[in-house]
Each structure stands twice: as C-alpha cells, then as structure tokens.
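Here's a solo chain for you in structure tokens, the form predicted alone.
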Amino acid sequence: MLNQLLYIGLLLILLHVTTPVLYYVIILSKAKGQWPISPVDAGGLPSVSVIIPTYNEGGIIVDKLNNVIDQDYPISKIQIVISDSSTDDTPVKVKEWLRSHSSVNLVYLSSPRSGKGRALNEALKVANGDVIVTTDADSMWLRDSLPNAVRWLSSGEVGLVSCIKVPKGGGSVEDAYRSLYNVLRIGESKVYSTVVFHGELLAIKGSLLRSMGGFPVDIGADDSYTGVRVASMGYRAIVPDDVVCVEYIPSAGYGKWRVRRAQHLVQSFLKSARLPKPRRYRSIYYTEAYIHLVNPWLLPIGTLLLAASGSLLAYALIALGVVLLVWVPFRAWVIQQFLLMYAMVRNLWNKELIWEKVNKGM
C-alpha cells in the first residue's frame, strides 16, 4: 500500500511538472518563429474609441489621458469615452483636463458602480469608432502601442489584439512570471490565437464587438473571455510582441490583487469552455485549460501521497522541492499554482466582480 502511494505520488508530480514544461518548450519554439500573418498599413486610418472605465482614479487619470493622446495616432481619429463610478475627484480632474484639451473628442459618462463589464457596455453605447479599445486607467502604453494594435487589426484574419505586459514593481517573482507568460502569449498567437488577454489594452473591431452584444457582465475576465470568443468565431485573437503596455504592480494588497486576477481567469475558462473551438485553436485552448484548472491540484495531492508513503526517497524529493524554491522561476510557478487553487475555491462564494480598489504606485 505504501509503495502504491509512492508510485501514484511520483506519477502525479511527474505529470504536474512535465506537461507545462513540454508545452512551454513547444510554444517557445513557435514564439521564436516568424508570424504567419503581417500587420497591414491601411490606406486610411480607422477611427478609434478608447474606453476607460474608472473608479477613484483622481491621482492618475490625467496621466492616463495624456498617455492616450500622446500616441503616434491622429488625435482627430480618437474618441475617448470615460465610464466613471468614482466618489473622489476623478470627474473634476477630467473636466479640468478637458478645458485645456478642447480639441479632444471626450465623452464622460457617470453611473453607479456595477462591475467593469457593465461600465464597458455603457460606454459602448456611445463609442462610434471603427476600432474599440479598452484600457485600465492605472496602466500606460508605449508611444506606438495603439498604432501597432490598429495595424494588426487591419488584417482580415485578426479580430482582436491585446498587449504583452512589462511589470513595474512586484520584484523578481513577478518579473519571472511575466517573462514566461509573455512567451506563451506570443507563441500561441503565432500558432493561431492565445487564451489570455489584458485589460491594459484590448483592441477589437467595432463591428465584431457590437455583433457579439458587447462584453460579458457575469464574470470578471471581460478581456480574456472576449478574446476567446473572438477566436472561437474563426478570427485570430492575438498578443503581438510590438504592442507593449506597462503594468503597475501594487505594493500594498499585492496578494489580493493576484488572487482576484486568478479568479477572473478561472471564470473565463469555465464560461468559454462551452464555445465552439476551431481546429487550430483546440490544442492551445484545452492545454491551457488543463494547466490552469486541473494541473495545479496535482502538486499538493502528489506531495501528500509522497509524504504518506513514508519513503526516504519521497522525503528526499519533497526536500529537493523546498530547496528549489530559492530558484525564482520555480518559486513563481509554485506560487501561481496555489493562487489558482485558492481562486477556484474562492469563486464558489465570491467572484470579485466588484472589488476593493488596490492603489498602484505610478
């Protein structure tokens, strides 16, 4: 019996480690390859509506607005729609900024706080751009992020574009996690489409989004679910390596922030599982779903079985795992496994559709 516990535990740990490693190696090779599609320089630039949902962003909203209009994109082609539920001085800051930028087409909407998805859909009612771009107030674009995203969307194959993220703050664990994460997003996009998309910049063809009825309101991952839905409709939904955003990491409340992100990602996988998947997308989607929803549980179950076996080999392997935690990529991976498991459990009673604001240093 004890030997059986040892063997089963070893098998579970082996599966937990080898499946994502093998997948990462495969996707890494794809990430280093050429794009099967190319961004297009269209004859006429499309109009763009940039939707910014806000809640108590008085300290950063001016920087965000400046960041949008500083893009290498004609300001005459940009409409900004702010969907605001703030109780601080955000409305005042917006009005002050608009007085000194009277040429900017800005629509300000005020509504009770009822979740990001509903805020985006309210803004979508007045957004008139050919391209709809959503962005978080507490993130920043590089100067060419918007024009590069629009160029990719000009391809007939591409329906949605998101960004790779460069973290500012969070330390070595966040840097290691994001480095691995960006490789997967780019490599999957080169194969067909990826599965995780980002609120820092999400650009989608307006006609496509409107035909879908807007963003989901019953889950927190409006960005990722919308991307998977676009990919499931036969369009590429991609994260190109030349669309880059700066993601500011909170110093206080970092743990809660990561749990909430994990909760929303789990919600996206569970909701999008029912969508039809094009053949080229199935291996990507279902492998990622397995890695996020099933694989994390193999680590603690396998470890407990090893410990219960009483084997010296089992104890040595557990000790080795503890020692390996000093290696930052391994520590980042283990932390993410426990975040995903906790997120799945927490979703049973609280989906965090309306969450406590976490301030980020910018």
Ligand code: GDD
Contents of the next structure:
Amino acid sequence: MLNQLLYIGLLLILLHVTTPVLYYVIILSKAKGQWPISPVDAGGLPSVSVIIPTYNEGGIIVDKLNNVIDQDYPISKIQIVISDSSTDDTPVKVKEWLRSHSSVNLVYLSSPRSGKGRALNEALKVANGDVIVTTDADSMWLRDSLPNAVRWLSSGEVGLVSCIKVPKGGGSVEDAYRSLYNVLRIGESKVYSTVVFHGELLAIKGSLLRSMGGFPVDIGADDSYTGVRVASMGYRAIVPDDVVCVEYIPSAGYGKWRVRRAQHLVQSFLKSARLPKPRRYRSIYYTEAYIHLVNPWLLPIGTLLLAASGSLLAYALIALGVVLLVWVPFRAWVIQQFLLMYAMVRNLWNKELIWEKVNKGM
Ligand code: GDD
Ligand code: MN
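I have the form predicted alone already, so could you send the form predicted together with the named molecule?
After this comes the whole thing, all chains and molecules, with the earlier chain placed first.
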C-alpha cells in the first residue's frame, strides 16, 4: 500500500513536470523556426481606433496619450477613444492635454464604473477605425508597436494581433516567468495561434470584432478570451516578436495582482473551452488548458502521496524539490502553479470583474 502511494506520487510528479517541459521544447523549436505568414505593407494604411479604458489613471494618462501619438503612424489615421469611469482627475488631465493637441481626433466618454469589458464596448459604439486597438492606460508601446501590429493584421489570415510583454520592475522571478512565457506566445503563433493575449495592445480587424458583438463582460480576461474566439473562428490570433509593450509591474500589491490575473486567465479558459476549434488549434489550446487547469494540482497531490508513503526515497525527492526552489525558473514555476490553484478556488466566490486599482512603480 505504502509502495503504491510512492509509485502513484512519483507518476503524478513526473507527469506534472514532463508534460509542460515536453510541450515547451516542442514550441521552442517552432519559435526558432520561420513565420509561415508575413506582415503586409498595404498601400493605404488602415484607419485605427485606439481605445483606452480608464479607471483613475490621472497619474499616467498624459504619458499614455503622448505615447500613442508618438507612434510611427500618421496621426490623421488615428482616432483615440477614452472610455472613462474615473473618480480622480483623469478627465481634467485629458481635457488639458487636448487643449494643446487640438488636431488629435479624440473622443472622451464617461460612464459609471462597470468593469473593463463594458467600458470597451461603450467605446466600440463610437470607434470608427478599420482596425480596433485596445490598450491599458498603464502600459507603453515602442514607436513601431502600432505600425507593426497593423502590418501583421493586414495579412488576410490574421484576425487579431497582441504584443510581447517586456516587464519593467518586478525582479528575477517575474523576468524568468516572462521569458519562458514569451517563447510560448511566439511559438504557438507561428504554428497557428496562441491562447493568451494582452490588454496592453490588442489589435483586431474592426469588422470581425463587430461581427462578434464586441468584448465579453462576464469574465475578466476580455483580451485572452477575444483572442481565443478569433482563433476559434479560423483566423490567426498572434503575438509576433516585433510588437512589443512595456508592462509596469506593481511594487506593492504584487501578489494580489498576480492572483487576479490568474483568476481572469482561468475564466477565459473555462469560457473558451466550449468554442468549437479548428483542427490545427486543438493541440495548442487543449494542451495549454490542461497545463493551466489540471496539471497544477498534480504537484501538491503527488507531493502529499510521496510524503504519505513514508519511504526514504520520497523524503529525499521532496527535500530535493525544496532545495531546487533556490533556482529562479523552478521557483517561478512553482509559484505560478499555486497561483493558478488559488485562482481557481477563489473564482468560486469572487471573479474580480471590477478590481481594486494597483499602483505601478512608474
Ligand atoms: N472604464 C473602466 N472601467 N476602465 C477600467 C475599469 C473599469 O471598471 N477597470 C480597469 N480599467 C482600466 C484601467 O484603468 C486600465 O487602463 C485597464 O483597464 C487595465 O486595468 P488594470 O487595473 O491596469 O489591470 P491589469 O493591468 O492588472 O490587468 C491586466 O490583465 C487583465 C486580465 O487579467 C490587463 O492586461 C488587462 O487589460 C486585462 O484585461
Ligand atoms: Mn495594468
């Protein structure tokens, strides 16, 4: 009996480790390969509506607006729509900025706070661009992020483009997590489409988004769910390596922030599991869904079984696991597993659709 516990425990731990490692190795090889599609330089650049949802972004909104108009993209082709629910000085800051930038086509909308998804849908009612781009106020683009995203989107196969995230602040665990994560986003995009998308930059063909009825409002990850939905409809939803966003990592409240994001990601996987998927998307989507929803549990269950087996080998393995925690990538992995499990449980009583604002170390 005790031996059986040892074997089952070992098997679970082995599965827990080898599935994602194997998947990672496969996707890494894809990430190193060529893109099967290429960005297109369309003759006339499409018009773009940049939607910025804002809740109390008075401290950053001016930088954000400057960042958008500094893009290597003709300003005459850009409409900015701010969908605001702030109680701070965000509206004052926007109006002030507009006074010195009167040539910019900016629509300011205000509505009571009801979550990011609803704010995006409000903006969509007035957004008239061929391309719709949503972006969080507290994220910055490189100068070529928008033009590059639009070029990829001009390929007939592509329906949605999101960005690679480069963390600013947050330390080595965040960095380690991001570098593994970015390889997955790019590799999966080269195969067909990835499964996680980013509110820092989400560019979608306007006609497609409108045909979908806009963004979901019953889950937190409007970005990831919309990407998976586009991929499920047969269009590529990709994260290319030349579309980069800088993401500011909060200094205080970091744990809470990561739990909320994990909760939103779990919500996106649960909701999108029901969508019918094109064949070439299935292995990516279901492997990722397994890795995010099921695989984390094998770690504590396996460890408990090992501990219960009472065998010396089991204790040695557990000790080895504890020592390995000094190795940053391993620690980042383990933290993410516990975040995901906690997120799944927490979703049962609080979905965090309207969340507390976290201040970033900007
Ligand atoms: N109008 C409005 N109403 N805007 C909101 C609301 C709201 O209720 N809640 C948040 N926002 C705005 C924020 O001001 C910010 O510009 C953007 O939406 C994202 O909110 P953050 O508070 O910065 O969220 P985050 O960076 O932690 O969340 C990330 O993950 C989410 C999914 O978990 C972002 O990538 C989000 O885009 C993403 O949806
Ligand atoms: Mn943010």
